[in-house]
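Just one chain follows, in the form predicted on its own, and it is written as structure tokens.
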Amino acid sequence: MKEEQRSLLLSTTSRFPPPPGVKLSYGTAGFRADAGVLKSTVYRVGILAALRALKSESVIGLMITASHNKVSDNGVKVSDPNGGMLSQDWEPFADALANAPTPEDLLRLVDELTANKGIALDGTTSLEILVARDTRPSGESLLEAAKLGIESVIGAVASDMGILTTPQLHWMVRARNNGEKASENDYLEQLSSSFKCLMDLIPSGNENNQVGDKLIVDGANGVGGEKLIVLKEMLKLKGLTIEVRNTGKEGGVLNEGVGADYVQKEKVVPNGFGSQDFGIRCASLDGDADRLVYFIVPSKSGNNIELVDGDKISSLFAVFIKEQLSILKKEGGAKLSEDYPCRIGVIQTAYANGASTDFLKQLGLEVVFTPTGVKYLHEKAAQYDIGIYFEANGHGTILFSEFFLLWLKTTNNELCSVAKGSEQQKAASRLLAVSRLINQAVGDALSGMLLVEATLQHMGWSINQWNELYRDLPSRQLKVKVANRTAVVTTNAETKVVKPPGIQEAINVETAKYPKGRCFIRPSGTEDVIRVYAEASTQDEADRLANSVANLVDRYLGVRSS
């Protein structure tokens, strides 16, 4: 490292010491923890990303956000050249540059970085971090740091593109790097053009058509429900009104009483909405819109919803998708010059319901299961030509590889000469504009709400009947406080425990005792619980199932449940 680099480190980070007492680790969602413990974390990060677009030569994302945390909390994480994930090969030096004491330890955990890395900090090289924030009132201060941990760099540029959604920022790095248009404007355009098309497909003629004129989108008081608001204006659709609420104008606070992590966990209606939307399909985002879930107002009175989470979701998606293949492939349809073997898979953690599970595997469809955690699911999806992942929490995607991309486009056009206007090649055309619509780099809320829109309207169904594509099993989780979590180790995507001894065999007789019984325990990736998720015919027999297991916990581990 040169001098001039290294008294520029040791000039800017003396000026955010880590707070005593604080270690934090670099997890799926990055690192999150209250804002005021958090600045000099995020100034780091800064000087992370901005080693990793210089070892990658690429254009790299920064993130400031917690999510569907409370507003107090903050957080950030790092978008990699493809859009996606922080290299989990890189997380180990995050943990530690986040955590080093001194300004010295830093700059040697730096120096062994770009010597292994082989990453010169010469500035013959210039390269963009592109950073973003959602509407907390810590992010604008948050992402000075950043920007100041960016600069502290030589050779690395912060470009400050505002307050976006996480999954915005995460599409702009992925379209920079692929040399495409990668403003706001430009990814709001594209999700309004590719919706429309979809809209323009839709078969003619359905007079049973269900599905009701109406979207009301619970905000979450955050970034998601500002975005969704310029977007309808583009849209300016006829058939479909969106009524946003909770868009943080009205005077609430970010995810407190609303948004989708609430919902989907509490399974009541959010702040803003009752009686009067009996009736009516209604959706939440999270607060910075990369989680949807959909829920019904059952009845004209009390706050329950009927739930319609990501495991729905992505089985609505499924079977459009499953349809659109079938079609393409028909016999006595125009003949394809070559005929492509579409490997299509749904990828779920063991969180899934398992009415999903079953529902999917009846549509003929592979599913396979990943530990929990959205890095796993998107590692996995990306291995099929069309892989559709979505978390219960209405976290997911679909990822469509780029050679069946490229046979699509090919057979697109082959169709547009021979056969032009043929349920074949709308077809193909409906898979393009799905590809386009549904954000390839990382979960998004809005992309996945439109694609919801557009398939709903295709299949002229209901919020109701979508939700009665199956019912699911009633289920029960809970936490074990455990004084060293990772005491339970476990295999087959978390499924089942090799350790302790015993334990394993003992939840299984547990399980058998209940028909549909499933259970499984895994450690908490943050804190020192065991987390146990049980499902079984009824929820009497859910409910028992979770507290015996959750006692043999107690029981092998030697601690108290909570």
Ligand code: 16G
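Keep in mind that what you see is a predicted model, and the values were worked out from it rather than measured. Under this definition, the rigid core comprises the largest set of C-alpha atoms superposing within 1.5 Å between the forms. Numbering follows the first chain given and starts at 1. Compared with the form predicted in complex with this ligand:
Relative to the superposed core, residue 502 shifts its CA atom by 2 Å or more between the two forms.
Once both forms are fitted on their core, a CA shift of 2 Å or more is seen for residue 551 between the two forms.
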Second form
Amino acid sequence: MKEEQRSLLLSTTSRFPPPPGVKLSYGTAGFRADAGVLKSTVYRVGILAALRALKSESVIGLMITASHNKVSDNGVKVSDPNGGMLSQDWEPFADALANAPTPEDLLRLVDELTANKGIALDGTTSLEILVARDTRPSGESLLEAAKLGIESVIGAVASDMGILTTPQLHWMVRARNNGEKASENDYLEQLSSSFKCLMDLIPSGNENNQVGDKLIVDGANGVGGEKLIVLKEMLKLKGLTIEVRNTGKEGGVLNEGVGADYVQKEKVVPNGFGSQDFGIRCASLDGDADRLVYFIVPSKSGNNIELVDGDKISSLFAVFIKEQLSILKKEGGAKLSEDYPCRIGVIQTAYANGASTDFLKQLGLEVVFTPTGVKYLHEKAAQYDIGIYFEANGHGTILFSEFFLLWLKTTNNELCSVAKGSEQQKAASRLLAVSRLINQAVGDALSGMLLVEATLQHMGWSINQWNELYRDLPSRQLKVKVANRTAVVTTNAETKVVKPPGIQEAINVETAKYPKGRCFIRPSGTEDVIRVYAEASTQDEADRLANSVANLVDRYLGVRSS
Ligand code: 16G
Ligand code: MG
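Let me have the form predicted in complex with this ligand next, following on from the form predicted on its own.
Let us now look at the entire complex, which starts with that chain.
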């Protein structure tokens, strides 16, 4: 490293000493902690993002968010050049950099990495790092730390993109590296034009459907609600009215009694919703708008909801896409399967409700499982022509292969009008519109929501009809505090425990007591706990199975508290 670079890094690093006694890990979704201890981490992730940009010779993203965590927390993660998560082989470096105790240790790590990866810190190239943040009050000062980190690396330039949803930033990074238009307005334009295209292509005869033209959205008092207000103005559609609640402007607190994570875990209405919403389609975004769940307020009393989760969203999209593919196979012209053997796959995790897996398999689709965490699902989905992935918690998207999109474009002139074109061309246009609407970089609640809305209108289904695609098996999730959660090692997409020895056999014995019983345990990637998931044919059985397995975890792993 040249002297100029060394002294630049030394002078900025000394302004951000790491807080004593805090050890952070990059985890499934970047670094997260109380915002008060994060300045040094965010500064260092700035350095990391700069080095990643120099290595990949591409635009890189840095997002300051803690998603659905409480408002006093914050976090930081990096978007790779393709808009996906940071390449996993850089995670150990991220951990080492964040925890380097002294400026000299930090310089040594940068020296090692640059030598290892062949990164020249000579300032001959200039690369941009797009920085964005969610609405957390701590975001602004952390943004300054990120900028200083980035600009401590000669040749790296920070561009402040302002307040964005996490998927917006990932989308921009991807668009920039593909040489496409990449502003926030371009994002909103692409979403609204492809949504309108799908609406124009709705088959006639669906006018008397029961979809219902009203959608109420819980914005989690975060950035998603804010952006949705802008988007809905651009849509100005007949037949769909979107009302946004919990926008953060009504005085509510981010993620407090609101948001997709709360709604999915607690299975109750978010603040601001209640009996007045009986019979209306409702949706909830999380704090950085990369998760989406729908829900139904089923009766005139109580807080309980009927949850329409990520598995249902995945199933709805699978039905719609399969329908379009069969049109492409049937009609005249260039035929799918003869000209192009399109491979479609649905990716789930062990948390997917067993009833959803059965439903997708009955549709004749290939269903595969990965461990929890977007990076694993996304990687698998990218191996298909159409890869649909969703976690039950509502994070997911649909990936289209370049080859398949090219086939669609070259064999079918793109059009967005009902009047013209064969059935086959319309099906191709719908799929092309879906590929532009749904975020190709990462799961995106806003684009996912518009696709749900267009699909419901296309099928002519109310939220109840959609929800009745299959009936969820009763399930229960518990968490258990243990002395050391890393003592649990799993395999087969987290469905089987290999360490500590004997516990899997004991879980099998418990599970076998219940018909349709299914149960697994895994160490959480975001909290210091072991998670237990159980499913059975009745709620009582699911509860009993989860409790007995939680006791096993206690017994095998030594309890601190529970
Ligand atoms: C993170 C992951 C999410 C996963 C969750 C599991 C991303 C962007 N987010 O929020 O995919 O479902 O962690 O949390 O990867 P857990 O390990 O604490 O159960
Ligand atoms: Mg999130």
